[in-house]
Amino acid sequence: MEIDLDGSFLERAHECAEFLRDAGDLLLVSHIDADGLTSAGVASTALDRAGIDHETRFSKQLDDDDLDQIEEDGYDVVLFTDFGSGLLDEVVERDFTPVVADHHQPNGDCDYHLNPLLFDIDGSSELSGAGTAYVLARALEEDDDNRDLAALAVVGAVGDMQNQGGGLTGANREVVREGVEAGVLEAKQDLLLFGRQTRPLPKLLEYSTDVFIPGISKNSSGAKELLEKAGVEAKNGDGWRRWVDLSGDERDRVTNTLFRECAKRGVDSGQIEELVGETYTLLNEEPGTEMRDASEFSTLLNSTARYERADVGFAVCKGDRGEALAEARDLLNGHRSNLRAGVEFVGDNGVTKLDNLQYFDAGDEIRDTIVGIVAGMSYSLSEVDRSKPVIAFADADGENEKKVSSRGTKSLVRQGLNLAEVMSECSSAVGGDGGGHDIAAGATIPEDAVDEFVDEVDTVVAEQIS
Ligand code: C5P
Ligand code: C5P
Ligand code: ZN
């Protein structure tokens, strides 16, 4: 059976699969998140399974000196994932063939581009990077062999959020049906906090900030009070139960006495409703670990790509359960409190608003690689303003340069924010280089020049929104 894509996708997806198939020497390019772990995963698993020989490698943001490394290894065809699109038109003058499978904005085009935006699909909510490779691995394949991979393609998406506003929608529905179908994913409504498989259960309740409960976000006690008057023990003799140790009927206590709080806390039912929403199991995956649920696993595959291990994170999305996962667990704990200091810097310093922007700028307080999620997580501070777009900006690698991460919401994009373009037209204003989504994007600009950069933004937002 056929995934139930556009056809011409389908088609196109096929005419890369069967280039792939003689490629000769084949480098696989991804990019360093959870979705490009995922894609690479999915990819590689595919072509490992097609018999086709390649060998994998990482970058933070392709660039030119990517390129020359690339060329000067002597690939005959370079398989790039979830990035790619966004440098096409230089990456189609170097001396190898490019096969792309990305769903970021293109600037270029090629004989194998494999991308939802030229075929109508939305990549920035409606298929992700390891979506996009998820088509090409069921072209790679003549029967159904490849649906298993649907899982890992689902966390791809869920870790580039575009399972916001309740669930993944667009093709990703496809995706989540197919993985349904093959016996490797569970979709169910469920509590959306983070943490459903390894959190115990106060902590799960105590750090719900994306929607903040008063008396119980960031109150140890009142998450336990909270347990106690849904009449659920938090603990299991010495350990603390965590929510995949409920019944069926305790979460829904739980929920419930949830719900009922935060409506007598003054929480407001839009934000009640975003509590809960789809959640992806990968059945597969043993209970009460990070892989078992979508959004855990995406953030382990952060932990450890954002801190040059992408190795690591790599080798967990193709199965390793044993150093590589003890390697990321420990990464995962460095990851949490980087973002809770990150999210707390941004807390204390504030940020500084203009009419149609806010921004902060972290310098070294904040890697660059983890600086978009913490400006993402920012819209949950009250000094932040849902109204406006978050720029953040934080030391670069390169000497004299400051990486630039922006984060819109749903409701701005409706309005007519595009931050891809945003990013992609302020930097070369200034002399950088940007690109990304609507509602998330980032650039790399020199450093004295943030002062013009962020009125140039300030002036393009206002014509986007206007
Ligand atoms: O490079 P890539 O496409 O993987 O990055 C997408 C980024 O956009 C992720 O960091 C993700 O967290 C962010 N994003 C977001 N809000 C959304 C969708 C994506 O912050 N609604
Ligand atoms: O780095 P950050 O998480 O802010 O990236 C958000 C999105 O912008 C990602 O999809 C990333 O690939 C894209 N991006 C880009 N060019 C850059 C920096 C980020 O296309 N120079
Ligand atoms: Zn992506």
The other form holds:
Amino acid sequence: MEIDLDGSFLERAHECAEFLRDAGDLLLVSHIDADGLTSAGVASTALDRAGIDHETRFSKQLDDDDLDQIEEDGYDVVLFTDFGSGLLDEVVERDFTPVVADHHQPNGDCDYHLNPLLFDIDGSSELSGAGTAYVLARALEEDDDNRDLAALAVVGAVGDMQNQGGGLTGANREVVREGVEAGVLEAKQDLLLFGRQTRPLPKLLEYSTDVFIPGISKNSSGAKELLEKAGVEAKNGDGWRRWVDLSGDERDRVTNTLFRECAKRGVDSGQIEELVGETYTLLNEEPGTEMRDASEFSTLLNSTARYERADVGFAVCKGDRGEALAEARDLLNGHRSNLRAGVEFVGDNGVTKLDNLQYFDAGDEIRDTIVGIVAGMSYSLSEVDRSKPVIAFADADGENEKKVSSRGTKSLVRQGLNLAEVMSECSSAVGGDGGGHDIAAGATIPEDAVDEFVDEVDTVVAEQIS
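Switch from the form predicted together with ligand C5P to the form predicted on its own and give that structure.
Lone chain follows.
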């Protein structure tokens, strides 16, 4: 295996792979987000190639009911991907042998536990669940192949927001390197606006609001005027052009013009720098499609599992470019409509602002599976202050619970914001639990603890940023 990670981490991967080769009735269970779907896609494909029969299931949140059902169904071995580490104390007591390929904080251990955190590799930023599954997949091949699966692992890492610093780092770099060497991935510096493969040029500029540019973001005429200033035609004989259709010179002209306009319009220099970073193109996918770009691919996957159709996203990960892809695109269209409605809800109802945060409670108006995405998108609204994190609440599946999602900006993270720590500490203080990433995290809390929770968050955010 060429992947240059810690030797003991690779040794553990081979131990897990060797055990799986001799497994009896095997079940693969994975999380439902983009990282979970790609983790399952990587692991399942590797098991197929190794001739290891298995079934696959997905879960929104692994709990006792899931474990009871798995145990009742009588599987000999269960491979957990993108979750499992946090429940190991309970899992090891069950009547099956667990194999865990996860990157979240462990609670307990087992004989076949592959987790970067056990080997001093940061699982929140340096290796995703899909990346961990990829290391296992490489060990499953006798000749240490499966390097083509690196492209799908990168989609998982991007979906898990591990590229927030302008590109993937740490152990993820080795996954990228192997994907490039295998000829399935291209990694290069480019404009980081979402939709480079699929959006018409004016919409690429108008809809991309991670860095809000006055007069261009959410401004159709302003976006078109910028293209005119760059001397780039937005249309040709075939219709609207996309970023992928431009020549290198045209891309440079648009990027340079965008930078100049940002400076003129008072955009912070740090934010301007965030407009460019490393992008990841899946070379085996058709140009101009959602699967060609890692960021767009991850969004497509999120639009399936967040609407109880993890099977569709999984099939796309396994290579179905027919019926499953068509259904995924239908789900994506519905997902976009729901996101627009969610942002409109926030715009109509506003946010409550405290000294160091702002929040809204969507109740049952926004699905708890997408309220975090809406929170991030709400930064495009004039009512929302980009200098404070956004906390969003939605009714949860469980009785008497609230789902919490939080989003920040790269600028806030540079100032010290770490929402993973905020969600973990503050949810625990009110009898809930949470975690995630520095720029995006979530929690579940008792529904009667919202006021106490936001007070806790306000205090902790103040301490971090100060």
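What you see is a predicted model; the values in this text were computed from it and never measured. Rigid core: the largest C-alpha set superposing within 1.5 Å between the two forms. Residue numbers count along the first chain shown, from 1.
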Checklist line | CA of residue 49, rigid core aligned, shift of 2 Å or more between the two forms | finding: no
Next item on the list: Could you tell me whether the Cα atom of residue 16 shifts by at least 2 Å between the two forms after core superposition?
Entry: no
